[in-house]
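Have a look below at one chain only, the form predicted alone, in structure tokens format.
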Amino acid sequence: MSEKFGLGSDDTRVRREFASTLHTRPIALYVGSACGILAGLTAYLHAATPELAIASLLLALIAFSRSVTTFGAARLKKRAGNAMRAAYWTGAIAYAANAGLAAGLSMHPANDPQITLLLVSFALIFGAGMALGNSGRPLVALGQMALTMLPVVIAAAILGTPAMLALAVILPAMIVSLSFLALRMYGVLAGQVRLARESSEIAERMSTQARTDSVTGLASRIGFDVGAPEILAAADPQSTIALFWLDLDRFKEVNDVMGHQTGDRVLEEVGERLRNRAPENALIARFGSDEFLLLAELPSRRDVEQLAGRISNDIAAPFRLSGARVEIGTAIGVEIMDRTDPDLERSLQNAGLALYHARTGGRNQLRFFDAMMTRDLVRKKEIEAELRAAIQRDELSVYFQPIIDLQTGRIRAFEALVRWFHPEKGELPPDEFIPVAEDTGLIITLGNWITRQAARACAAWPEHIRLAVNLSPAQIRAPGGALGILRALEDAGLSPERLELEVTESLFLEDDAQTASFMDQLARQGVQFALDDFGTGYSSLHYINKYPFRTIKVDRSFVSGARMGRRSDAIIRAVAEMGATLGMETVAEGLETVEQVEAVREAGCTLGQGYHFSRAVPAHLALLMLEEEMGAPHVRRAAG
């Protein structure tokens, strides 16, 4: 019948729970024991027998002893303890044994018929009370009702009277209907507990899951904000908090050409790497698909950079996967939080920037944060937001200075700059607004804006001279790039052929088959691509042999640079070598002087550019210039 009516596993909880609230709100226990009081009293002042005497006295003092322990318990609560518990059990056990005795007795013919009314009336509504009241532990509540009922059932069976008789009957029965409905109370409040529980512990793997990324095991992003108030509390007021933000390089390469499987092992790996290098009590967290944070409590700054740079060295380190190699690389950003003042969504932003910095620098970087970051940060908000309006005003011009044939001393092609002057700065330089445009995703705006402008122009140019244009690798990575690069040259009526691209080794880098696909659709078109800045960056001869290159371009640097002797020489006449072989021009960029002519023009070198020449210069008086060289019979750009 127990496992009927739902007893079993959950009794011990139903019990405490019903307990918990009888002693929470004792007032229904006061009631009833102020009632037992009253009846046992009275009936004590007017017994007619010693027996009843004795019973009632007792009825009366238990129920008073029930009142103070009731109090002591609800008082006490979590610290009654068992001991407590047991007295109080055992004290509803014994009062409602006296309340059935008492009852019984009074019913013998001696007594005043009102005594045994009050007496028996009082017990057979305590015990059907308690049948009811106590069904979170049933078997008590049974004990209880049977204690009160059975001594008025005997004394009614022994009185044999019709009335008597018909009321021991009426009494078993009721026993046994209070029962069955003590027992559904027990199974209905039984039910309510377990769901109860189990909805508990479905809101608390809910929550564990939300805190815990389900890729590495580390923290998620709602764990890391859960713990860190927790570390940062705890945290020794003499040590350093540090607060790392990690950005994984190549990941994206590793999930596109491995797949995504690999990619999650790949991010496995880093979270143990992790865990292994952090100190103790750290949290680690995975902030996004390949980002992770550590925040750390370390003795000093330089426990700090020691910890960022082997984290650093541990996650270079190559993977081994399926055995496969795998070699990613992680830029760091770290932020030294304030004792005094542990802001965390501002560390949070600090770490971010220094991140930022951190990835621009190239791979493997790391970089803690200062507040010229911050500045840094705002003036460049500002740039973007007046480059942004500038667009808008036409502020923005392009300007061209001329490359030059160094056997000839003619002009062969133009290439396009932007000016940007200002209505209340005056002029700004491009090193200043053009990393803004590349960084805010303007550039693929503003590099369409200069390919048609100087479309336009170089349109009204001879046809043998050429115009180049700098190109960004977010324009290469633009949906439709290669698209709005022919359109321009379609609305400014001039052929493909006539236009040449000048990209930089960094493009390459990722040597992705976006960028193959890109150049590849302009070259079949006629545009033509040139290597700039060759010799500064990751120069591989890779490049050259893959991708459409019709012209080499050395950098200043070797030209008019720190780096000008006998070496740059070598290099110089190195490439120039190179590029007469593969059939490409090389141009000399940053020449200012006639002996730097000179000495590039006997390297090898086809092309030249650069102030000696001309500085760059509107639209119109480069067609003066070209109009000029047209006319002239001698042209002495080219002198040395």
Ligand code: C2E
Given for the second form:
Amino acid sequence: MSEKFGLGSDDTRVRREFASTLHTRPIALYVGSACGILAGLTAYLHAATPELAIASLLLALIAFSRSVTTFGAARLKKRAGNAMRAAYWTGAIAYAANAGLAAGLSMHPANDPQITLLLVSFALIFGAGMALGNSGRPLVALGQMALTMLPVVIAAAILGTPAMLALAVILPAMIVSLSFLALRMYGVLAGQVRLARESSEIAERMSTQARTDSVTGLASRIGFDVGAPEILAAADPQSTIALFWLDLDRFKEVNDVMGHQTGDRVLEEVGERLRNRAPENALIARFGSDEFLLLAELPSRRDVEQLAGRISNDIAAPFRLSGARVEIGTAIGVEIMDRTDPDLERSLQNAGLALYHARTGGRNQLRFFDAMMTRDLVRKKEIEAELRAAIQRDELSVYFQPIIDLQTGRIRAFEALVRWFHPEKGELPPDEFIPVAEDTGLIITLGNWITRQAARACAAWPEHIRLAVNLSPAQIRAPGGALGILRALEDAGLSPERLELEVTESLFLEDDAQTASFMDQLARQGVQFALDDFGTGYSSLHYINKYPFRTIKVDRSFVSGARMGRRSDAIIRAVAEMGATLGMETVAEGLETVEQVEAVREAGCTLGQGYHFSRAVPAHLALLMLEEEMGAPHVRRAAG
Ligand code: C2E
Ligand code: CA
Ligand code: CA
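Condition change, the form predicted alone to the form predicted together with the ligand:
Let's see the whole complex now, leading with the same chain.
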């Protein structure tokens, strides 16, 4: 860096620094000029030789004219830059030469020795002072000292007395040593200036770096915080300001499978697409690993909607990266800022909330913030806070819903379903609090607790009755997830072969390797798996093929819900047939009527579950049901 700027440019700076003290604070010049006037006039009035009289008068006149030009220049400072400098230098040279000349002439023996003392002292001190003031220009300093001192040296040499001869030797020696001193001072000062410049450059560079994202060249989070208020301040009050918050779908997968370099290229490309799509003055930032913020001023809400749709399409378009084709998408949360009361912090919160809703809606989703989202969030926060305490306070319990063999009508298993009896809110459905537990990580503790409770109950049942427990994806992703479940079984004294974990397809969208290892760990201990809610998600046969499922649970919407009908009947039939071929059980969920039971049995499902048989009941009732069944072994429940 220092080579690049070189000493040269620092030289100029140091010189400028020196000169600027003189020019911006001309007090030194005024004092110098006043001294010159005083010395010159005094000598003029008492000069014995006409030469001295002329030189003294000239000295006084130059001193006077210098103070006048300095005063004028100080007022015209900016415009008069060059002219001022020229005047300053001419004046300085003339002044120095004249001071030296007057001093030299005053040494003529005809003159009063006190006048000589006055003028020689003035010349020497003035010369030395000028030299220090111009230490940035060693040659100028040397020249000025020479101009003021040489006439004195010459006069002393002409006078030729021993004292004068000594002076004639001393002065040049002083000129030389003062020049060195001036040069050294200049060196020290130049070093300081260079240091100051370098550190200010580093600070500048660091602050620019902190404000930009190194991968995409977009703003960083800090850059966003700095830039956003500027956009708000400059915006037209009639326009619409929208804050977009993007979170890429599947980015983690790309990163893991194709490597970080490809991941970075994808981010770069996303940044590029955003830049190309966003209006000129928009602020685009990346933060987190795969999240982007865009703050844009647009004419109307319609334009915001249009832009959001276009961005979504842009990012969904495939990427070609060194031959590989990568497809990602993005969830987008949009907040339209309140122009009467703009609050960036709140808008970020709202956009984040809209993004959260977009993310839970599936892939490539777009949501605009609305106030309902805040209400949902408040309720979620309440639930979150209370859920932690609920586990301790025993407000949660595990209920059991029987799963019936459609051929024999006998109970084959119970599905554990958690229940929360809230002291004020009443019974809270698991659909409401399980997602909260998943979001907050509480599900890991909660899930292990449920498994332990359920396993305890199951341990009291006859050997052939199995236990089904629902498992959240978060439990699988948690470190030591499989161990937590095995430990719960051990605590309850239940053999792992009696447990069947129900998982949904959403699980497989995330981390393949981890899911496989989790399932493998448990399968090796004899735990079985059921694919839950089949038909509602991606229903990819790929998963059935890839993972060791023993059971498929056909979602209740096919049996008693919205999807009921001839088509769903055909689907149930196909699934049951596939199950039979692969040696899997097929459970029809949500059986509420005897007709439904008949239909699914006829379609080939092996097991059934639903209100027709029983709702989920507490453990002691589940046990009672089993005892009852043992007492009456020939009752065929399935037949109603
Ligand atoms: P799921 O695993 O599909 O559970 C079946 C749900 O269907 C249960 O609702 C059950 O009460 C209900 N159901 C059973 N028979 C019928 C019927 O004939 N008609 C109708 N309309 N519904 C029926 P629940 O208990 O409210 O659970 C809802 C969801 O919450 C469960 O869906 C499951 O995804 C989740 N969940 C429940 N307990 C747990 C748990 O312990 N752990 C985890 N991770 N999730 C749970
Ligand atoms: Ca289930
Ligand atoms: Ca289900």
